[in-house]
Each structure stands twice: as structure tokens, then as C-alpha cells.
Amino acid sequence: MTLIEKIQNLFPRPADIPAALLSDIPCIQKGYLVNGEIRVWDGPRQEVLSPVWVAGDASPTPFYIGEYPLLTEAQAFQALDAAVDAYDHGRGVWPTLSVVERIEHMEQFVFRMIEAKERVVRFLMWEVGKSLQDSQKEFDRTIQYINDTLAALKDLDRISSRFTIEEGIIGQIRRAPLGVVLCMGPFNYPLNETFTTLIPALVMGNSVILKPPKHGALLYAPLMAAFRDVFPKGVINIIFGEGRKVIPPLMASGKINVLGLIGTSKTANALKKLHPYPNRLRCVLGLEAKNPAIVLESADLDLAIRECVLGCLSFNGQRCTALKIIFVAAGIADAFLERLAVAVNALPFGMPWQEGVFVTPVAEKGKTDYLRELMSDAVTKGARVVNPAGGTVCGSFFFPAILYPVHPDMRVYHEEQFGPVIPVLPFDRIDTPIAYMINSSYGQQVSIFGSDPDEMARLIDPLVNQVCRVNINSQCQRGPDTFPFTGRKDSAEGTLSVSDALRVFSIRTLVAAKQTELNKQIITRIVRDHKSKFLATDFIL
């Protein structure tokens, strides 16, 4: 069978999908999470169709896999209501608790979320088309996450427990929470990257409403219950629907204080202007990206190649972090696109639970048609399709297309294609990889792959004035999670690590007195007594 012929009958039958697979599917949810309460919904639904779609007798077509509540601005404005009352203005139960406290429910909520990966992880592959195992990765990464985030809490709590004393002013500085947060996630790590907001969202005190990706809602259906158990009513607040119906309101409602955002520069503008005090929103976005790679004549063409492969491709290139263009030596070039097409054409690809496989079904409506459109362009304008069989499309999936060589009149030179389109071009100074950084409107990542020490240092000291990464002979990517994660232009806004998102779901506050005797007494009785959850000197062991 040629490789053609191979993507032609990709999809399987119905009878050919592992059963156990099939439990739980379809997911009919109708609940949705308001001020501790799983409520039923019964109006409208939005269908969900998997990425992975089915073959019959005649073309392959979606797979059915559930239905989500289309919730209007009335739960939205309930929901809005709900963590209003949670917070109510820093004296709610959640944002006054001990950061010990706020701690242990964190961790019951990580043992009941673990009770639940089995269906989580399931309902991630079907509604992504991830694979099985990365799936499964995702689901255990986002469990360390939340897990060096309460380290972090607590390394950042033990700073904070002890009092300074300035210019004879007594101080005690700590974080306090900031209000009513709306997160929402991205299709593409809808577990992970949305818990990144949320998570460090809520153990810092503040109340949470969160509305799941379009792509990516069935898997809340799990820890619905979770939720509601674990942490106190209104304190987190689960919304289903059309991002563009409900989520405006509680913008324009100016009761928003934090925007926490994984999307498009295009939706974040859109909600900011929409809050009627922008001075009290405080913004943590994480936004697109084109990162470059740029391939030197020293660079090791093995090494350079897998990684590229891997930046370009894993989970189809729909991350952020992907490679999304690769400038490469003019001299090597030829050695180079002979090497990448052999690597992607050896690829394996099917279906999310077949084992060891990588390209995998697309998860957006209309991506493979948007994708074609890339490719007509530039080939109209010059480019070809270097790898044979590049750029075939059964159903939801696009086999890996390079295109070669691609310049600025291009839509994929500019656009971020976030799919497995591989833009390819030569460049024969360095000064065409670097003017193109500083002319794009991003700037998340760069790689670059040489050997030459003194020419990668010529390249490091410009390049991390134009992105907030640089990475040596690696792909771009996010982990550790240690690490800032973060990006200028329209591609980010905040940071993100462990310990920054910490921060910036909190503002430093601090109680001071003048060292007076009376002072002295009545804050030593405060701490010795334990009658403030602020003012204390507990240390987290």
C-alpha cells in the first residue's frame, strides 16, 4: 500500500475502536458548577465531534462523541454572582483562610482529581485527537504542576513569616489575593495550560470562574464533583457555552479582576476593552507565536533535524511553543530538506490510541482546508512540497507538508499556521533570520542550532532582546515549569512558572507599625495569641 493509499484508509470502523476506550462515549454533560452546586441544564447542548472520525461504506465522517450545556448570560451572570459572594471584598471564607489551609484542600482536590484520570485522560484523546500516551503525560504533568506549585507556596510563605523592621517602621509583607478571576484554557493542553491559571489562581485566595475550551469540556465533566466537594461555595465556578456570548458580559460587568487567558491576542484586546475599569483588570495572558529556528552551517544536521521535527510536530504543531518557520544556511540547505523529508515521511501516524504514534488527527473544524489554503498560496507563489505525499487530507487529517523555499509574499512566512505545515527558507546572512524576529509581531522562542561557540554567543546577545527564550540545538517548549515562561509583542503578558504565576495572582501587601512599646505589645499578642491568619509567624515545615 503507497503512503497515499495509507492515508486514504486511515480511519477505522466503528468495530475496529478498542472497547474500552469506548466507555463513557458518548458523554452527554449537563451540568455545569455555580456556588457549590452541580446544576442540571436543560436546554440546549453543542454536539461534540472527535477529531478521530469513523469509516463506513462510503466517506469516513466525525464520530460522536457527547454534548456540552450552552449556557446563556444568565448562568454566566450567576456564576459571576456566585464568586462575587465568595470573595466579598477579600472577607470570604476562601481569601481569609491560612495559606495551610488553602493548602490541604489543594490537596485533597489532587487525590480526588487522580480518582478520576482514567475518564480525564479518555475524554482528552476523543475531544483533542492527542494521543493515548500523551495524553496520559499530560494528565500526570498537570498532577506535578499543582504539586510544585503548593512547594512553591510554601517556600514563598516561609519568606514571608517573619517581620521587617525599617527606619524604625515594623513590617510584615505577605501576598494577598486580588478578586474574581475568569480563566480560560487553550483547545490544545485544555488540562495543563488551563490549570496553570487556574490552579495558582485559586491557592492564592482568589474566587475562580472558569469556562473550558470549545475543545477540551467534556474532560471537566469528571471533576465536576471534586470541585464542588472540596472547595468552598462560589469559590470556583464552572460555565459551559459560546465563549462569545457569555464571556462579554462578565467583562463589561467590570466585576472581573483578573484576566487569566490562553488564546489569541485577537480575543484578549476584544475582552480588555470591554471592562468598563481597565486600571482594576490585571491581564495574564498567554498568546500566539511563529518561533523561528534557525539552522547554522555548524550545526550537527542529525541533531538539528530530530529536534526540528519534534518542534514542528508533536501534538501536529498545534502548541504555541511549536516551530512554526525554520531558516536554514543557504550551503546546507539541500542536505538539510533532503534529511527533514526522510524524517517526516517516517513518521508514524493513525489513530490517538494506536501505540507509539505521532501525527495524529487535527482538532479544529475547517483546520485542513485552512491548511491547503497555506499550501495553494505558496505554491502559487513559488514554493513546492518537498516530502512526497505533504499536504494529503482524508477527513480531520493533514499529513506533514514542507514547503520550500517561502518568502515574505507568502501567508505562511507571517501567519501562524498551527497545524503540520513546515515553512522552509534559505538565508545566506544572518541578518534575514534576525530582521524577521524583530519585524514579527511575536516573540516567545527562537532555537538555534550550530556548534561554533563564538557564533552562537553573536547570536544569544541579540536574540534575547527580541524573545524571552533562547534554546541551543532544542526544539522551543514550555518545561520545566520552573523556568519563566512568558513572551514580548502579542505573545504573551505576565509570566508563568511555579513560582511567577504565584505572583502574579497576588499583590504584595504589608501590615506596618511604628516601633512604639504599644505597637511592640499588640503585635507580639496578635502573633502569640494566632489572631491573625495575615499577621502570624507560622512556618510551613
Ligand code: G3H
Given for the second form:
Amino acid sequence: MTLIEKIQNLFPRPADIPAALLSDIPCIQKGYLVNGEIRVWDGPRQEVLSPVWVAGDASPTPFYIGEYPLLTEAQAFQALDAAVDAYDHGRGVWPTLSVVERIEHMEQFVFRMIEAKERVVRFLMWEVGKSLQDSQKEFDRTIQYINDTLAALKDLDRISSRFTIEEGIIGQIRRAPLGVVLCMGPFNYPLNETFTTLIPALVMGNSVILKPPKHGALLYAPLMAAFRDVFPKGVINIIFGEGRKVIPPLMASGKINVLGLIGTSKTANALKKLHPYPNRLRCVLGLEAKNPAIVLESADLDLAIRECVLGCLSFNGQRCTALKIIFVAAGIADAFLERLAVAVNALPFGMPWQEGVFVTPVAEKGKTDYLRELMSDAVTKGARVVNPAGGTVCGSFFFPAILYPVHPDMRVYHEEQFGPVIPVLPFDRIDTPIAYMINSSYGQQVSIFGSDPDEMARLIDPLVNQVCRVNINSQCQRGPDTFPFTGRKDSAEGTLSVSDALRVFSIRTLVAAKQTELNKQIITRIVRDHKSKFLATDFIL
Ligand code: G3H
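Switching forms now, from the form predicted on its own to the form predicted in complex with this ligand, please provide the structure.
Up next: the whole complex, starting with the chain shown before.
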């Protein structure tokens, strides 16, 4: 079979799908979590079609894997009221619990979450088409993230468990919650990225309304009971539905204190504008990016190609950190392209459960049409598809396409493709990629490939002021999760990392007193008799 024939025959017949992957499929999810109850929704539901299609006698068709509730504004407001009541202006059970107690709740949650692993991973694979192996990795990374967050919170609390005396004033400074947090994550990491805002928001004492992404909602079904059982009522509320219907009313209520959104700047800007009290709203945003790779003449080509393939095509390029445009020194462009095409053509592709699979069907409806449009636009304006099978479509599958030479008149030069299209352009002067970065609306990361320390150093210094991470001879990526993850311009607001996230979902607040005898006696009594959870010197061991 030729490569193109293999692509055209990649979808399985239903009978060929391993039976173990089909338990709980279809999943008719009717529950949503509000005020400590899993309520049953009998109204309309969203049909969930997997990016995995199935072959039949005619063309392949999307595989039906379940349904989830399409709630309305009324249920969104119930969730909001529950979160507002649970916070109770900072007087609720959860925001006034000690850090140790909140950590204990979270540890119980981790235990329950691990029990649900197999189901969560399976839904993740079916809902977004991520390989089974990467779906498992996403789950494990999330557990690690929670455990690291708890360790970081203990450290933070230890530092705060002492008094500071300055200019005759005794102070104790701690971090306190902000209020009601609205959390929304993206489809590409529907578990991990959602939890990177949810977990720190919760553990710092806020109450949360969580709306899972459109693709990646069913995987919350196996976790709902754990959320209900572990946290006090109203502290975590999970609603489902169309974002554009249920989210704007929440923002317009003025009762959301923090918007934690990993999504697009368009959505973030529209939501921020709805809030009637902008100064009361904090935003923690992870948004788009168009990270470039710059391949210098001195680059080790094997290494550059390996990393560019990973950077451009891991999870089919559906990562905000993906490499989305490659600038290659003109002198090595032909060799680079030839080897890149060989590497791309050799990538294992197929169904997410197949051992070693790398390229899988894309998650969003209509995505293959969009990617084809980007390709045709580039081809009409003078680019060629370097790998002949590039851009071959079968249902929801799009074989990665390398486009060359790309230039600024083409859409793919500017638009974040978020899919398996690799635009490449040659440069003679290093000013070309630098100008691209200066003029880009985004500023997340860059990868530079080369071996001359002088040349690399000359690039690093200007580039760190354009983006927030310069990767040397390696693809762009978020991890390790202890490193700061952020961006300039339209790429982010606030910084996420295990420890930074604890800060962005909290505010420093302090108790201060002039160092008089009376005040010293009061503070000593409060601390000695453990009368306050805030004014305390208990040290978490
Ligand atoms: O979509 C953006 C993710 O944060 C990327 O994370 O670099 O670990 O794949 P990653």
C-alpha cells in the first residue's frame, strides 16, 4: 500500500476496536455538581463524537461516544450562588480552614482521583484523540502537579509561620484567598491544564466554578463523586454546556473574582469586558502562541529535525507551545527540508490506542477543512507542499504537511494553525526571524538551533525580551511544571508554575501591631492558645 492508500484506510471498523476500550462507551453523562450535590439534568444534551471515525461500507463517519448536559443560565447561576455562599465573603468553612486541613482534603482527592484513572484516561483518549500513552502521561503529570503543589504550599506556609518586626511594628504576613474563581481549560489538555488552575485555586481557599472544555467533558464524569465527597458543599461546582451561553452571565454578575482561562485571547477579552467591576477581577490566562524555531547554519541537523518534528507535531501540533513556524538559514534549507520530509513521512500514524502511534486524528470539527484552506492559500501564493502526501485528508485525519517557502502574504505565516501544518521559510539575515517575533501578536517561546556559542549568545539577549522562554537546541514546551510558564502580548496574563500558581490565586494579607506591651501580650496569648488560624506560628512538618 502507498502512504496515501494507508491514510485513506486508517479508520477501523467498529468490530476492530479493542473491546476493553469500549466499556462505558457511550457514556450518557447527566450529572452536574452544584452545592455539594450531583444533580440530574433531564434537559437537552450535547452529543459527543470522537475524533476517531469508524469505517463502514461508505465513507468513514464520526464515532458516537456519549452525551453531556447542555445546562442553561439558570443552572450556571445556581453554581454561582453555591460558590458565593461557600466563600461567604471569606467567612466560609473552606476559606477559613487551616492550610494543613485544606491539604488533607486535597490528599484525599488525589487518592480518589487515582482510583478513577483508568476511566479518565480512556475518556481523554476518546474525546480528544490523544494517544493512549500520552493520555496516561497527562493523567500522571496531573497527579504529580497536585502533589508538587501541596509540597510548595507547605513551603509557603512554613515561610509565613513567623513574625516580622520592622520599625517597631510586628507583622505576620500570609497569603489569603481571593473569592470565587471561574476555571476553564482547553481541549488539548482538558485534564492537566484545567487542573493547573483548579488545584491552586482550591487549595488557596477559593471556591470554584469549573466548566470543562467542549472536547474533554466526559472525563469529568468519573471525578464528580470524588469532588462532591471530599470538599465542603459549594466549594467546587462543575457545570456543562455551551460556553457562550453559560459563561457570559456569570461574568456579567460581577461576582467572579478570578477568571482562570486557558483558551483564546478573543474569548478572554470578550469575557473581561462583561465584568462590571474590572478592578475586582483578576485574570490568569494562558492564550495563543505562534512559537518560531530558528535553525542556524551551524545547527546539528539531526538534532534540529528531531526536535522540530516533536515541537511541530506532538499531539498533531495541537499545543499552545507547539513550534508553528520554522525559519531556516538559506544555506542549509534544502538539506533541512529533505530530511524533515523523510522524518515526517516515517511518523507512525493511526488510532490513539495503537502502540507507538504519533499522528492521530485532529480533535475539532471542521479542522481538516481549515488546514486545507491554509495550505491552498499558501500554495496559491507560491509555496509548495514538500512531502507529497502532506495534507492528505481522510475524515478527521490530516497527514502533516510541510509548506515551503512561506512568506508574510500567506495566512499560515500569521495564523496559529494549531494542527499538523509546518510552515518553513528561509532567511539570509537573522533580522528576518527577529522582525517576525517583534511584529507577532504573540510572545510565548522560541527555539534556537545552532552550535556556535557567540552566535547563540547574540540571539539569546534580544530574544528573552521578546518571549518568556528561549529554548536552546530543543523544542518549546511548558514543563517542567516548576518552571515559570507565561507569555508576552496576547499569549498570557499571569504566570503559572507549581509555586507561581499559588500566588496568582491568592493575595498577601497581614496582621500588624505596634510593638507595645499590650499588643505583645495579646499576640502571645493568641498564638500560645491557638486561638487563630492566621495569627499562628505552627510549622508544617
Ligand atoms: O497547550 C499548551 C500546553 O501548556 C503545552 O504543554 O508543552 O507540556 O505540551 P506542553
